[in-house]
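The chain below stands alone and is given in structure tokens; this is the form predicted alone.
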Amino acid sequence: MKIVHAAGELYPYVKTGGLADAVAALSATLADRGHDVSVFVPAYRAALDHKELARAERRLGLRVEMGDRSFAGDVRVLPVKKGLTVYFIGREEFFDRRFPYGNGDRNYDDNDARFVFFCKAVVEVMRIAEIRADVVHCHDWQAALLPLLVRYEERRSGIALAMKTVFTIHNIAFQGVFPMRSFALTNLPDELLNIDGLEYYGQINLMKGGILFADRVTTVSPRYAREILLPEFGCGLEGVVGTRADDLVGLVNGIDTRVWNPAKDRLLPAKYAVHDLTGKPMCRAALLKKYGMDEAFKGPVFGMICRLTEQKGLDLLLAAKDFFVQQDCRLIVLGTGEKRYESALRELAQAQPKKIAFSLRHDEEMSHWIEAGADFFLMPSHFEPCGLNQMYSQAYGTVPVVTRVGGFIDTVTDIDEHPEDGTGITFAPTAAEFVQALQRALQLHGQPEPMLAVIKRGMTRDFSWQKAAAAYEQLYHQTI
């Protein structure tokens, strides 16, 4: 098949979270399985600075109409490997910025224009380069206009661009909601500006367009597909999702085992595998030393890597701070996000420098170190569409401690509920339940043989993208 992906980010060129990893791994695996895959992503500054972009050719100049104006852009084309080509959509005014979506405190005011331009540019490149796709697969709100724009261009120009379109909701909490005046940028017919189109409580909602007008809608886990039909998880779009319930499917993401594999991970201080775990305690010691802690410490090490937002359960982590202060354990947190959480974690680490460490940055290498060096990985999310770190953790022999929501339910088996095949600790997203889960982790760590059994069960689970990509292949064939 000829498959086109479009997304707001793509590893290793630009990444703010799991979306970049998922799109990169899915597209690469589909190419390895013999498909012709094209991926479109904005040419952010981080992408242009990436060493691989030296191989990219600037092949196309673009003119994109938005409202009554015409905007210029360009395209850099990078042949990554056989069957996989990445198209970087460029316009300095829109994308030559340090951060993809905002500066950390607030989103950019022109995100409507930036991503309308991106979606329109994808369609224009497909038209000019004569990319005739079997499937156009769009990811999250940044690419959600594509199903509409593809069909509109086909009717306008009388050519076929795609047989079918698929829209994936990676996180329904981020929807691309903008003022009503932003609709003019799309140049779409006025009849789409109503309750059955892009209109949303007096504004426009780009994700709503993807949900309504793609041929199939997917989410990144079966549990999340059911959750977003409910008011407590649908973030106001549960009714819209409900209209597409027959076309909605949840497919669990995989992990890129070329990047996340402790037996081959070049970023680690020591490698290891399920049949030879001698390298894991070496990674643990190196991690503790890196953060100025006693590398011979015998108690449990808890790790956490995430965006510092309410969704990720930072309120639960901070509510449990007495546990980390009073118990014989260590806590290492890596991430950036909301200032209130950054400040609270910084103060906690400064007050307990021998027990708690906090790194306020995005650091790919240190992410691998924490996954390998921690004994337990904390993910106290209030909701989680899929999650990747709980799968990374199991692959790295680190026991995940996760809430019973979303993709966690589909990927982590509780050790008390299923003693024979449990791989982690699950709990309801409340402060009291989180502390109980931490106590369970302490107890497990004090029992070497059961702890080792849980570690080995996790490391033998198959979370590879080969399995996940096969499910997407089946979806594409069914949709076509």
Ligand code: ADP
The other form holds:
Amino acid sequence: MKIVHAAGELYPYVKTGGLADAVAALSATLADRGHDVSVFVPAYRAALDHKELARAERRLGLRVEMGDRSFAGDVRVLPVKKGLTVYFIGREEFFDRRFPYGNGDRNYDDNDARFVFFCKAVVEVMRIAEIRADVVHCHDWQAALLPLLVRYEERRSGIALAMKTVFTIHNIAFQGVFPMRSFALTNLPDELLNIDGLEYYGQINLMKGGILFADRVTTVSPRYAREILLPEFGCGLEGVVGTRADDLVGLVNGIDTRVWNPAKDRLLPAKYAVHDLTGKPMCRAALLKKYGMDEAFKGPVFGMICRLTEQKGLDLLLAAKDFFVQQDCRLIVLGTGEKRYESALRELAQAQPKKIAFSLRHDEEMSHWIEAGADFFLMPSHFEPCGLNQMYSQAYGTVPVVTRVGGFIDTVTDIDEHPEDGTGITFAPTAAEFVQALQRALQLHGQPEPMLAVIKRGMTRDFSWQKAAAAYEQLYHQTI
Ligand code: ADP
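Let's compare: the form predicted alone is above, so bring in the form predicted in complex with this ligand.
Below: every chain and molecule of the assembly, starting with the one above.
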């Protein structure tokens, strides 16, 4: 099949979260399975600076109409490997920025123009390069206009661009909502500006367009597919999702085992595997040393890596601070995000430098060190479409402590509820339950044999993208 992916981020060129990992691994795995895959992503500063971009061929001369103005752009074409080409859509004014969507506290004011431009440029490149796709697969709000734009361009030009479109919701909390006047940038007909189109409480909502107009809608776990039909998780789009309930399917992401495999991980101070775990305590000691903590410490080490936002349950972590202060344990947190959480974590770490560490940065290498060096990985999220770190943790022999929501339910089984095959500790997202879960972790850590059994079960679970990509392949076939 000829498959086009479009997304706002793509590992390793630019990443703010799991979207980048998912699109990279899915597209690469589909290429390995013999498909012809093109991926479109904006040419942000980080992408342009990436060493691989030196190999890209620069093609100029892209023009995109937005409203009554015409905008120039360019495209860099990177042949990554057999069957996989990445197209970087460039326009300095829009994408030559350090961060993809905003500067931490605020989204950029021109995100409407930036991503309308991106989607229109994808259509334009498909037309010019004569990419006739079997499936155009768009991810999240940044690419959500594509199902509509593809059809309108086909109607305008008389050229067939795509047989079918698929839209994947990676996180329904981010919808791309803009003032009504932004609609003019799309050059789509006014008839779409109503409740059955992009209109959303007097504004426009790009994700709504993706949900309504793609041939199939998917999300990143079966549980989240059910949750987003409910007001509690649908973030205002539950009614819109409901209209597509028959076309909605939840497929769990895999993990990229070329990047996340403790037996081959070159970023780690020591490698290890389920049949030989000797490298794991070495990673633990190296991690503790890195943070100025006693390498010989025997108690449990808790790790946490995430965007510092409300979603990730930072309120629950901070509410449990007495646990970390009073118990004989260590806590290492890596993340960036909202200032209120950054300063609270900084204060906590400064008050307890021997027990609690906080790194305020994005650091791929350190994320591997924490996954390998911690005994338990904390994910107290209030909602979680799929989540990746709970899968990385199991692969790395680090026991996940996760809330009973979304993708966690599909990927972590509780050790008390399933004594035979449990791989983690699960709890309802409340402060009291979180502390209880931490207590259970302490107890488990005090029992080396059961702890080892849980570790080994996690490490032998199959979270590979082969399984996930096969499910997408089947979905594409069904849709066509
Ligand atoms: P989300 O997409 O909601 O942010 P996921 O769990 O699906 O959450 O994916 C997050 C990914 O980003 C994980 O691979 C995680 O390790 C990584 N990540 C988040 N923050 C950082 C950071 N500060 N440094 C390194 N990696 C990070």
